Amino acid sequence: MSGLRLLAGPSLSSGSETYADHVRRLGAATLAGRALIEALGRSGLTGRGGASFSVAVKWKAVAVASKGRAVVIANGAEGEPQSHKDRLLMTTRPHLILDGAFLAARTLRANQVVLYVGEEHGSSWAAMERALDERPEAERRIARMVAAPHRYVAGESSAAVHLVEAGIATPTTTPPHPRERGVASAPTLVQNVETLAHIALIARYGDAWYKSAGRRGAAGTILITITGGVKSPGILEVEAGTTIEEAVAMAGGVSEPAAALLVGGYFGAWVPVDKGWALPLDAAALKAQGMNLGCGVIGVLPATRCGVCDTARIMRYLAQESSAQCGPCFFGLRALSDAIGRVAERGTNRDDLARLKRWAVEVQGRGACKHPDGAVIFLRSALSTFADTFASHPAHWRQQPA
């Protein structure tokens, strides 16, 4: 790959690229409508918000149902605590995102574009607001900004629709899907802001150009956030298919020996280091191994930290972030959090360990949304990766810094 793509252009430290500079640097998009949908299909582009769903399939579904009254939501909620890629993109390259959003509106005959930005992302909100003010009047007329509440579940597509529609960011798995009926009962496309930025570039350079980047059979580039025990934590744009070991090397390498890797963020999975280094940063390849890329977070757990204690901390957070609309989530995650908290604080207890293993299976698939599923999949990965530590864990929760 010859350089960056999404993050190409002016220095990231110089702030938001203006509309005039953006147009001067990239020119106008040459693809829209059916030709753009076909190019997206050939590119194999998938969503970068967590689900890794085919963009072309989603667009085709909205196009079929639209009848000239679709809604586009540019999803910049980014509620995952360890992820920072979307806010960097919104702050520095807002017009790439807006290009993608308005191309979607044009292609899907949408009469509304909603810029859904996390209320806690102040600099991102300001950059997107300034960028919208710079756009042509015809685009501004159909667009508005909506603040996503500071909640983990607020970025889920149905939660975004419910917030825009009713002011409450509550996710649900109940049909119909937003792409069938969403805001104002209209077919609604909810697309992550990184995905929209990729679309803006594909609309200029085509699917063959998009696929010219990538390793090990994967296509394109992805933004990842590398956290934890590395020398230069932060956000990288890498070719899809880059291994985790290669990405960590780009972040300066490990700062101390690593005990495990967290792949995909809080709804991802703990992976032993000896298995994790060779994993490719590619949604399809990870799915084939029972994992997910999620929002592109790679966390490196140093050997000096306790995996059980870090898992307990994350489970406590996920339990607190329940949308409280069903027992498996509100009571189940709280019970799991309490049990692993006791193991972390007081040491291994055979009864609590048995409860964790049993409840981590029983809770899945019974919630009103996917929040409990994501939490228990994460927990099960911890029970496997840190099995020896869980079996003989000392009482040292308070010795672990936050």
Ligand SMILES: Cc1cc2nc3c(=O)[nH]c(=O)nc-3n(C[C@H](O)[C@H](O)[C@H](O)COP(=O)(O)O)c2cc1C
Second form
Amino acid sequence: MSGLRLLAGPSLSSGSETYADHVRRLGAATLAGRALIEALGRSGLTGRGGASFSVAVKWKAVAVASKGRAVVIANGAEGEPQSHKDRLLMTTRPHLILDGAFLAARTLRANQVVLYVGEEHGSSWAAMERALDERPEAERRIARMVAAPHRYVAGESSAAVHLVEAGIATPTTTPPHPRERGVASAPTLVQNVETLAHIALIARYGDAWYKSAGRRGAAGTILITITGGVKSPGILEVEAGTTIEEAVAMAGGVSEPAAALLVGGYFGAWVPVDKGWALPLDAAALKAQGMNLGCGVIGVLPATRCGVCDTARIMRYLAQESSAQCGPCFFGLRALSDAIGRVAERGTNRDDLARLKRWAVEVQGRGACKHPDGAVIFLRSALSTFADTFASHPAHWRQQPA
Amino acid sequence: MREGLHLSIDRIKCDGHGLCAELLPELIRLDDWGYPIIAPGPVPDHLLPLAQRAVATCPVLALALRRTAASK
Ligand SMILES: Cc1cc2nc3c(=O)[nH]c(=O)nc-3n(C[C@H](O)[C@H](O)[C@H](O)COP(=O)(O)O)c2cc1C
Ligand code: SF4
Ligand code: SF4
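Show the other one: the form predicted together with the named molecule, since we just had the form predicted on its own.
Following is the full complex, with the preceding chain placed first.
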């Protein structure tokens, strides 16, 4: 592959690309309507917000139900603390995202486009607002910016709909899914901003071009955020199917010996390095191995850090971020966080270990949204990856820097 | 997915009264915080009348019988 796609063009450090430069560089999209939906289907593109759901399936559902009143929400909430790729895209290539959003609006006959941007992402907000100002009047007329509150669950699709509709960023019970009944009861497409940017390029160059990138049978490129014990942490665009080992090499390699990898961020799972290096960065390939690409965060845990303590900190965060609407999520995550906190702080005890194992199974599937599921899948991966540490954890939490 | 009627819970509405578990202990038990855990799979025919009663008794209308497994 000739390098970058989403991040091709002017240097990223020169700020956001203007509409004039964007149009000069890429020209206009040639595919729209049914032909675009078919191309998206053939491309196999899946969402980059965390759930890796088929784009074409969602578009077809909204198109059928639209009747000219569908709503498109470009999801730039980026609530995952470790992820930065959506912000990079919003600040440097806002017009790719807007192209995708307005192509969706035209194709799905939507009469509203909402740019849903994290309130704490100041420069992303400014860049998206400026970019929207540069668009043609017909597009500006149907679009508006809406601030996503700084909460982890605010980026969940039904929470985004709830915020746009009623100003409350908490998830609602599904079904009905937003694609069936969303903002003002209209079918609503919630799509991650990176996904929309890929759509903007597929609408220009087609699905065969999209699939011409990709390794080991995977298609396209993905944005990933590499954090933790690497020499140059940050955001990379890699071909789908690139192994984690190759991606970490692109990030300068490990800064010290690594013990485990966090694949998919807080939505994902820990794996021991010996198993993790060879994993391909591709939604379908990871799913086949019981893993999740999530929003593309890869965390490298140095051998000098304690996986139990890091997991305890993340569990505490996830428990605090419950929207406190569903008993099993609110009470369950709090109890899990307390139990692993005790192990981290005071050392291993058998009762807490048994509780952690039982609750991590019982809580799954019992929230209105997938927040508790993400948390317990993550916790179970810690229980197996760090099994030895869990079995004999000393009372040392406070000795570890946060 | 197996055919038949499944019990499903609106987790936002449910406030853990636990009445359903009292009426239908064969299929519903409570977790450590008093919220129901439903046995997987369709409701067996002989338990349908009890399941319908549990649905009707839930004080916040959180419990439902659905044709597909919404698994919530
Ligand atoms: C707790 C939770 C938080 C989420 N946060 C985000 C987010 O910040 N940004 C995002 O794009 N998707 C987020 N999602 C995923 C959305 O629900 C939805 O699947 C996604 O925006 C759809 O777009 P995509 O198909 O293009 O990925 C979150 C999901 C959950 C369960
Ligand atoms: S599962 Fe948790 S985060 Fe999701 S709606 Fe219920 S309480 Fe809120
Ligand atoms: S009776 Fe209703 S509110 Fe009470 S636990 Fe059962 S489903 Fe929840």
